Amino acid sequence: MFTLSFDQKILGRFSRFLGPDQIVTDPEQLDMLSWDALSKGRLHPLRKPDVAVPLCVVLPVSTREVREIVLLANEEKVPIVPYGGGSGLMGGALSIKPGIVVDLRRMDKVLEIDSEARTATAQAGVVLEALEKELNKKGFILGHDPWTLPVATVGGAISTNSMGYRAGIYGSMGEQVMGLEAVLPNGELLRTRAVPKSSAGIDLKFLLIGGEGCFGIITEATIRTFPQPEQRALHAVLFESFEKGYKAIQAIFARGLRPALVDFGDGDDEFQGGAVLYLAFEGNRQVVEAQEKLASSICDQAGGRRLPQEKAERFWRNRHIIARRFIQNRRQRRERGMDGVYWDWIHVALPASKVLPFRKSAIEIIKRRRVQLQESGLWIQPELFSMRLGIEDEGANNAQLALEETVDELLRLVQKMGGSMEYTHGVGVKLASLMAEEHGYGIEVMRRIKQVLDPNNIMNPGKLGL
């Protein structure tokens, strides 16, 4: 007797309610979204994780449909990976185990555009880019501009709460967010209401927000808007060291001032033992242009240089650039690494009290481990501090080994100093090792919300440390 396998099985239950062009099974297809763009050459050479070949691809349109896909992995006990753009940098959406991706990008209708309210409601897998050229056309920007923009969709950058150029008026993904609708992993939905405030208890969207798809999906967003700006000034500044351009902007947020970007750092090959700042103020007219005074005054007190208008200028119009490049070719940045040169960074969250002492202190690390300091800088505020690292293996391959253990040893500094590990890009497998060392008790409690919700563990396993 002819008996169904596991695969075909499941492929059968999914053609009940899904056409056959909403379910792929094509090994190339499969093994592209198997990743996203987390390279292999960032990846602790001690804890890389098994990527396995999804057994199929499943490209839902609707609510109702995502909800059928969660209800059948369940009875199945099947993994689940929500996938949107593909554009996650530490692995949040790697197929760790044999399932099924939940590829969102179907599901890509902008509902409604409230202009009377500021807000946007989206479907998931709306591309940010494509919903900023819809709210332009009605005077509306979207407040969240990531490197990302051209790649990423509404859910994913609602999972890991990321952050972008503009975030220093705007906020964070999250912080734009009035309400969502999700499926969560016993099948329900979840609904939570647009209002800008409620005290009505807990508020229960930011179980999605950051939650890199480990308590749900993510199927709709209703998100704020923001006026299109009726001024924009943007400046690069150059400084003699980090340390005098640090007090700088120190100085320009003590003041009050909110500048739309802070782009900070000194690893500018053309000014060697300078550091230059990007930064951009936009809004009401009289107001940027005050803030704009104030702020170069500040600036040409702590000894910044201006430079080229057309540096800042350029600078503005590249902001995008690395985010084409990935949508021609997806398998080249996986495959960063393999040729022997490896590159890493860390983007943590500090005291502003504590980014120099934590430089100095990273800076001694880095030299002992006989690791590359390529950059350290800042973005959007003073609390909110980079490195970039490298390395290039000499033929003992233990190069890789380096690199990852000299992150891990800033991290931990990082948060014995009391900062956070990471503030835009998430944790995903990549830092999912150092969690418990970042939430203590808190680590256990998300684990009990999971457990809960996700009895049989099919959402996203292994992320977040879950």
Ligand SMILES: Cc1cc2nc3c(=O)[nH]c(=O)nc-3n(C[C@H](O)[C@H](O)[C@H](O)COP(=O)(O)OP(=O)(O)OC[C@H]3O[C@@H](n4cnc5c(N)ncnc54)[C@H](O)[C@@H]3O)c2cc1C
Second form
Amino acid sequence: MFTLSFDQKILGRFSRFLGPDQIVTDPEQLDMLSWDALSKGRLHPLRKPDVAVPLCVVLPVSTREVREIVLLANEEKVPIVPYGGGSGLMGGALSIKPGIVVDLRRMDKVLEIDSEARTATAQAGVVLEALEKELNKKGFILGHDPWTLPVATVGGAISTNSMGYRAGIYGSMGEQVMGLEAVLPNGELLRTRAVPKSSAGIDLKFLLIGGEGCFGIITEATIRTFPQPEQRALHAVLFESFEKGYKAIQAIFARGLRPALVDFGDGDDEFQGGAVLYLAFEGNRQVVEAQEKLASSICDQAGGRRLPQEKAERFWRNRHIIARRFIQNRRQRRERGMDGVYWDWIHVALPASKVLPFRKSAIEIIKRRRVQLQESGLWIQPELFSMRLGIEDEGANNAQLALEETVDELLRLVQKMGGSMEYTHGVGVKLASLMAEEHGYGIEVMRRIKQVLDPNNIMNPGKLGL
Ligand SMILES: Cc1cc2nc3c(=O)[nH]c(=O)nc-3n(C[C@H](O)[C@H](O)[C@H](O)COP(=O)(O)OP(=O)(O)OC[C@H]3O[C@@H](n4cnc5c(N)ncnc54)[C@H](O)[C@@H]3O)c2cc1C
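Could you please show the structure of the form predicted together with the named molecule, as a counterpart to the form predicted alone just displayed?
Time for the whole complex; same chain goes first.
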């Protein structure tokens, strides 16, 4: 007797409500969408995830279709991976079990721009840059401005609670969300009210903000937007050392100034030993001028030397170049680090009082483990600290292990010092094993919520340590 294979059965059921161009089974496409922007060289060699070829990719165009897909996946007990721009760096959109990739990029409509409310409502698959362009036509900006503006989607940015170059005044993507619509793992529809503040119980949008698709699929969001800034002031300032620059940044915040951007680091080859601060203020002209003046005098007093204006302008102009390159070399990026030159980074949040002590201890750990420190830096706030590390194999074959053990030791030290192991890229599979230490009993709370909403564990299983 002829029996349908499991895959054929699923495809047959999808074809009842999706058109042929909404179901992808081409092996090359399946391979491409089984992976995101995580490089293999950044994985701990003893904790490599199993990667599976998806059964298929589906491309819904409406919330109704997303619901049908989730209900079917539940009946058949097949895992689902929500997929946006695929630019996540932690493996949140990796297929680690054969399942259904739900690619949301055809849900690409900007549904409403409400100029009076200063909000935009968009489907989850809208690419951030497309939303930005629509808003610009009406005199507004999105505010959220990550490197990956040309590729990341509204849903992906909310699901990772991503942060961009101007987060100092506009906040992270999660902070911009007023309300959202999502299909929960059991197929029910959750709609939270698009208001700036409510005290009517727990705000359930936080199940989805930073949820990496484990608690549902975001289908729509209403986002706070901002008027086009009248003025932007950019500065590049050189400090003799990281510590001196850090003190200046702390003083800027202590005086109540709110730079849109702080980008500070000691990795510029042109100024070895020194550290360069890129500072941006934007918004109302008078406010920008007053903030700029005060910030300049603080930097002068701390021994900062203003660099040519063109350096600051170039930095700003080029901020999305790396993402445009990523669009061209997605596939190669996956293999990065497999040629014996490994690099990885940490982006951690610490109390401001702990940043310099952490940096000092981290440098000792890095030296002891014979790993190279390429840069340490800050982004947006003095509390948000990063380090880029590298190592070459030189035939010893244990370099990747040495690098990843160093990363683990640094992240555990951050947690011990009261900080958080990641402030912007999420957890995915890369940091899943550290989630219990990060959250204590909190991870159990997350697991129980997930069990209730997702009894068949179909929604992006294995991510966030769930
Ligand atoms: C070169 C480069 C530069 C980067 N720069 C930045 C930066 O400046 N700031 C920053 O924060 N990050 C940055 N990133 C990381 C990445 O761009 C962000 O994490 C981005 O927010 C991911 O959006 P995406 O649409 O590509 O999501 P994806 O990678 O597709 O997905 C990310 C996670 O969200 C889930 N997901 C996707 N869509 C939905 C949905 N609709 N509902 C529920 N879950 C969903 C996925 O399952 C996955 O877990 C960078 C990445 C690269 C490669």
